[in-house]
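Only one chain is given next, in structure tokens, and it is the form predicted on its own.
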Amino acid sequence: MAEKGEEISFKKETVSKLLSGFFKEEKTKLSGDAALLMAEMLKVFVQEAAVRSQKQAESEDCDQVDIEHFEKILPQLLLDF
């Protein structure tokens, strides 16, 4: 598990490869800045999902966050992003 002060991030190369896999044309390129921006967006998205899941678990008086808590917050999370 990560410590509270430890920074979590997505690797630029991983994000770039994932995005490139969805391009329809082989000629489409992804700049380094775009990959960094997308990595930052993924980081924010995951952090928000974790916080909302935790709040959902607390509202149900649970000590642990389960996948069911994430599934309950997912529709609204996707609408917000």
Contents of the next structure:
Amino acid sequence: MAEKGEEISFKKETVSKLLSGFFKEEKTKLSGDAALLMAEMLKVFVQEAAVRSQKQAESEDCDQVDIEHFEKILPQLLLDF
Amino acid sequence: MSLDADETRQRLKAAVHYTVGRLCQRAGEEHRREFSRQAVAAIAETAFRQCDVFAKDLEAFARHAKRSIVSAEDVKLAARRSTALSIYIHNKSEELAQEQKTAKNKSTRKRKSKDTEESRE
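Show the same protein again, this time as the form predicted together with its partner chain rather than the form predicted on its own.
Let us now look at the entire complex, which starts with that chain.
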């Protein structure tokens, strides 16, 4: 599916629309730089979630990362962001 | 109206889910561990909700600085809780600024060369 070596990241437009939808006031807008940085931050968040879940699965000697592994690392993940 | 908003929300959620799936697959390839569909869905849902938290923070930061546009500075502030993340975001921001600088230089140089060509004619 994904070509090897190619960088996977969130699209700037997606992040922009996503955050704009959550703003309380309608006049609040997102600058282009901020959208790109947020895309990067979201990517780090997901990568961190994936790697920590994998570590958890590894410590339990499981071949597949399951939701319970993610559940165990979730509290610390949320505290770190 | 609210139906439309709901549909946009679902589409955005699907977009996040797709990218999360690809990121998980990539992470799985590196460590030879696959992610279950449920795990991917849970990570996607968490990322989506985390966006809500981020958005409210960013809005508050911008408002505190008496701006209605969220700038890169606000994002840097949102990344303050973890030192490593904060450094990473700072570096990315500088990289972006540098890129824009060179892009600007290029465009002005192009314009200049165009000007000289025109004056020659």
